[in-house]
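Starting off, we have a lone chain in the form predicted alone, written out as C-alpha cells.
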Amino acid sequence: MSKMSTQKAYSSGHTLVADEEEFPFFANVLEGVVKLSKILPDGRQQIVGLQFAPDFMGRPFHSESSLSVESATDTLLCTIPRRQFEEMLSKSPELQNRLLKQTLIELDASRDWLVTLGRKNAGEKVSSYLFMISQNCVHTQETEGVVSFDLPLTRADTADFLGLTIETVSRQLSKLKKSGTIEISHNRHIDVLDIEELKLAGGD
C-alpha cells in the first residue's frame, strides 16, 4: 500500500470533495482536521461531523461523496486512488477488517455527539467540544497540567456545529474562562487550566 500513497497537504478552507462529486481517492488523516459539512437546498450549510488524525476518508465501492469535504485546519493527509484501493480491498481480509474496525470507532464517536447535541445545554455542549479537541488534536500541548490548543473552527461553524447561536457560543467560553477552567487568546487560542473540569462541565 505504501507505493501507492502519496502525502498531500491542503490549506485552511480547500474543499477537498464537494457534495455529490466523486471521490477521487480515499485518505488517512496524518495531520489537522477535515470538516464535513451537507449544504441544504437553501443553502444554509450543517456540520455533520469532523474528522482527526488517524480517521479514514471515503467510501469503498462508493464512488460520490454524500457529502462536502472541507479542510477546517491546515491538514495532512495519505491519500490512495480508489481503483487501486478497492482492487486491494477485495483481496485482502485484514485490510477489511481493519477498516471495519475503524469504521466502527467513528460510528461510536457518531454516537456519542449525537447525545451531546441531543441532550446536553448549552454549556455541556461547549465544554464538550472543546474536551474532544483537546483529546484528538495533534497539535495538543501540555505543560505542567495547561492542555493548550487552537479551535479548528470559527465562533460561526462552531455554532453550526453544536446547533447554537453564535453568542450563545461566546456567552459560554466566557463563563468556562470566569470560572477559571480555560483562558482564551488571539480568539481562538485555548489553554484548558483544569481538563478535569472541563470534563465535568460537558456532562462527562
Contents of the next structure:
There are 2 protein chains.
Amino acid sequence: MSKMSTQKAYSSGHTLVADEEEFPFFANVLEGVVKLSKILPDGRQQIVGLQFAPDFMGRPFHSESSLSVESATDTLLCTIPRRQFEEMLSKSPELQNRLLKQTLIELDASRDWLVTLGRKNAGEKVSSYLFMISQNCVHTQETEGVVSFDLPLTRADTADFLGLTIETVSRQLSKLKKSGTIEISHNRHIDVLDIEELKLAGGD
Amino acid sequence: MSKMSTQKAYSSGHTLVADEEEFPFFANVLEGVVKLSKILPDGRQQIVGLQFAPDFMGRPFHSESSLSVESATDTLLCTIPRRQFEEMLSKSPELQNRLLKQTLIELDASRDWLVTLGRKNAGEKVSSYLFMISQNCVHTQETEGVVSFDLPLTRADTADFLGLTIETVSRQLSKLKKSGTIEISHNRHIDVLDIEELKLAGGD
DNA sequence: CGTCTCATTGAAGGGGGTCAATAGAAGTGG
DNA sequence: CCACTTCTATTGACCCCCTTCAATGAGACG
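Follow the form predicted alone with the form predicted in complex with a further copy of the same chain, if you could.
Zooming out: every chain and molecule, the one shown earlier first.
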C-alpha cells in the first residue's frame, strides 16, 4: 500500500474535494483535522463530520449524496488514487474488513451527533463539542487535572458544526469561562479546569 | 442464508433491541418500518434512523454507542442469529461487500439528516420528512399527480425524529394543509397535491 | 357512554437568531 | 515602529420562532 501512496501537505482552508465531485483519492490523515460539510442552496452550511489523525478518509462506490471536504487546520495526508485503492479493495478482504469497521465507527459517531443537533440546547452543544475535541485531538495534554488542547475550528466552523450561530457559540464559551469550567487563551487554546463538569454539561 | 433464517412478526411499538444491549440478531426488514433511537439521561429522545423494507438491519463488531431498536409499525423480519451471521460474514467477501455498501448508504443518509436537524427550520424539517417518507415507503402511490402514502410514525415519533415537539409538528402539518400542498386523512394518511412544491419546501 | 390515546389549537414565555458596535490579533506597508 | 487594514471574536439590544402549558377535539375500544 505504501508503495502507491504519496504524502501531501495542505494549509488550513484548502478544498480537497468540491461539492458534487467524487472522491478522487483515499487518504490517511497523518496530521491535522479535515472537515466534511454539506451546503443548502441558500448557503446554509452544516459540518457533518470531522476526520482526525489517524483516521482513514474516502468514499468508495457511487454516492448519491454530495459532500465537500476541506482542511480545517494545516494537514498532512497520505493519499492513494481512487482507482488503485478500489483495485486493492477488491483483492483484499482484510482491507475491506478494516474499511467496514471504520465506516461503522463513523456511522455511530454521526448518529451520536444527531442527538446533539436534534435534542441539546446551545450550552450542551458547546460543552459536548469541547469534550469531543478533548477526546479526539492528538495534542491534548493533562497536567494536574487540567486538560489542555487547541480547537481545530474557527468560531464560524464551530457554529456550522453545532447548528448554531457564531454569536451563540461565543456566548456559550464565555459562560463556561465565567462559571470556571474552562479558560481560553488566544481564541483557540482551551484549558479545561474540570473535565467531569464539562462532560456533565454536555448532557450525556 | 435462507436456511438459518427465520421470519418473525412484531406489532408496532415492540422493542427489538434494548438500549446498551448488543444486537442479538441480524435481519432483513420484509414489511414495515423499524426505528433506531437514542435517549439522553433526562429522557430526551432522538430517532437516529429508520429502516424500511427491504433494508438490512444489524450492527456487527463491538459498538461503543448504544441504540434501541423498536418496530414503528407492524413489522415482518427475516432474522438470523448474530453468531451465525458473523460466521458467514467472515467466510463471504461478497456478503461483506454488500454490508459495506449498505453501511455507506446509511452513513450518507445520516449525514444528510444532520443538515436537516442542524440547519433547517420547523417547516423545512416537516416537509423534508414527508418527502423522504414518500420516496422510501413501499406503499406510496401516484394517481393523476397526487402522491399518496401512510406515515409510519406517530406525531410523537415524528417529533423525536425531527428534533421538534409534537405541537410544532402538528402546526406545520396544518400549515401545509392550509397552503394546499397536502391533504391529511385519518391522521396518518397523506395526499401530496404538489410533490415538487413539497420538495422545494424541504429546502434542498 | 365513559375512558384512553393521539392529535389539534391557542396563549404566553424564553432561547437563540439577527443586527450592530466594539475589541483584539495578525499582517502590510510606509 | 506605528498607522491602517483585515480577519476573527466578543458583547449588547431587540425580535421571532419554537417550546411550554393548557384546553379541546377526535377515534378506538370496552
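So that the term is clear: the rigid core is the largest set of C-alpha atoms that superpose within 1.5 Å between two forms. All values reported here derive from a predicted model rather than from experimental measurement. Numbering follows the first chain given and starts at 1.
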item	value
Yes/no, residue 65 Cα shift of 2 Å or more between the two forms with rigid core fixed	yes
